[in-house]
Protein chains: 2
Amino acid sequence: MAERVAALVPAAGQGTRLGLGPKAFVPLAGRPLLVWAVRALAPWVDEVVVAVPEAALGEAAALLAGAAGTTPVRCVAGGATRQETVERLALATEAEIVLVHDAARPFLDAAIVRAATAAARKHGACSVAVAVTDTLVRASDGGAVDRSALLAVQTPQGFRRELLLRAHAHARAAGTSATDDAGLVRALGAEVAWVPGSAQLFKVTGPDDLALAEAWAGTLAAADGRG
Amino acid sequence: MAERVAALVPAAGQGTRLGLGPKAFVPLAGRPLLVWAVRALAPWVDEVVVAVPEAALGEAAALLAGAAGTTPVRCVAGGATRQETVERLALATEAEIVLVHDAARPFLDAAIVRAATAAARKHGACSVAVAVTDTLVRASDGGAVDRSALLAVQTPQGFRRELLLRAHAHARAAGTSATDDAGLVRALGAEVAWVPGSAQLFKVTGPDDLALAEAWAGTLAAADGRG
């Protein structure tokens, strides 16, 4: 029997530079960011599990009804931190392969979802990433940083679920944290494969990212209209 | 008498991931990237000086005729490296204040041009920059890098021209280089002020950046139509 794949979407963050309420509920072209992410993932996975603030569980369920087509979607309450939320999500599914994806990255291409799934199956862990194209400097003194030695991490990050759970248990016991789940897996000594991302997969963080996202949503809608 | 301001646009790079020919000549919404940059700068400066490959001088002059309104525009041949090209540009004007701007950043807001000009006057040197929002890791081993300590450098970078020339002469004599001009000024021990950039000011490097740029150009055109 084929291994099952679950998409895990942590969307429990409260803080937002985009206005009141959780960022994942901010509308983009009339549809919450969270719904964009779920629609992009659902066709390629066996189920979607979303974590939202406990108070938003009802609203999220209503928003997501119908967003995933025939793919089952469930909502769970998030934890106190992103890390805790992802661990809860990984415990809420029985799928062998999980894809953890930021709700704030609405433009997720099918090819990237499939490449991340394949890489997680083959290597146990993978992260989508892109080269850094801007010059980077230290904020303190303006000193140069060699950007060619760095990658900018996007999502999804894909894992064998047992490996992700082991990494989270290890981090919890050690009291360590990482800004991404692949970092926790690496702390176990496991390898993480790279999957090429895209400029469109940018994270919507502030109002100017949201404006750019509205523009790209318009392009996608026009392309759909032609299709 | 008020200090004069020149915009310097190095566009002599030959290599491109966007197809044949210099990147600055790649069309965006029917208009070369270089023309976008010059149109954004021209209303706020006393002259614009552009550096292109020697073989493209005629073509560039034709493209830029009329692009800058009543602001004078001149084209000069670029050097063998970006650094050499910027030094040539700084020698090709007599303006006291210069703004060095990448031709590959088409969406330059008037407020940012004016802020960079004011900061260059006041502090002698400035660079537009934004916070890093993606998690950064080392490509070699996936190790975490503290993004909160870093800034992503955009352009324009603004300078008192004599300071920029001194920095370039110093770098040339020492055989050093930097990926941005502010880095050369810092190597003299001079301070560089920060001016907040924007997500729209992204650099068009590959085909997916260009697609995003086409979308944003469409949004700007629609906003103009409403105006």
Contents of the next structure:
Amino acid sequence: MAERVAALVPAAGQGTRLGLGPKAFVPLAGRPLLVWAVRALAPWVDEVVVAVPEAALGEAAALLAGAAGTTPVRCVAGGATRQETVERLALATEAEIVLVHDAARPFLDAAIVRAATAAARKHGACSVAVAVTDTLVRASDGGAVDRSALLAVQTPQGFRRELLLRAHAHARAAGTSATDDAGLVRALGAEVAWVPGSAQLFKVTGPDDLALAEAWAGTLAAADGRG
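Given the form predicted in complex with another copy of the chain, state the structure of the form predicted alone.
Next comes a single chain, given without company.
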């Protein structure tokens, strides 16, 4: 029997840096960022589970009705932190493979979803990432930092669900945290495979990012004949 795949979308943040309310509900080219993410993931998974603020559960359910085609979408209440939210999402599904994807990364390519799913199946854990291309210096003295050994982490990150849950349980028991779920898995001593990402998979964090996303969405619409 084929292993089931679930997309987990943590979208319970308040989007304070963007300043437009909960980021997942901010519109991009007429569609909330959350809808962009769900539409990109839905064709390649068996279900999508989204976490939003508890007060926004009804709004999110109405917003996502029909957004994923025939793929089931469920909404759960997020936690106080992203780490807690992802653990709640992982507990809310029984799929063997899970893909954790930021709602604030709207331009997710199907090839990356498929590659992350395959890598999670093969290795147990993977993360999408891109090479760092900007010159990096230390703030203290302006000295150059070797970027050849560095990667910029994106999402989705893919895992065998039982491994992800073990990593979260270990972190919770130890009172530790990490900036991403792959970091929690590494804390168990497990390896995380790398999947090549894309420059277009940038994260909408501040107003400049939203302006760039609006421009890119317009380009995509024009290419599809909708512009």
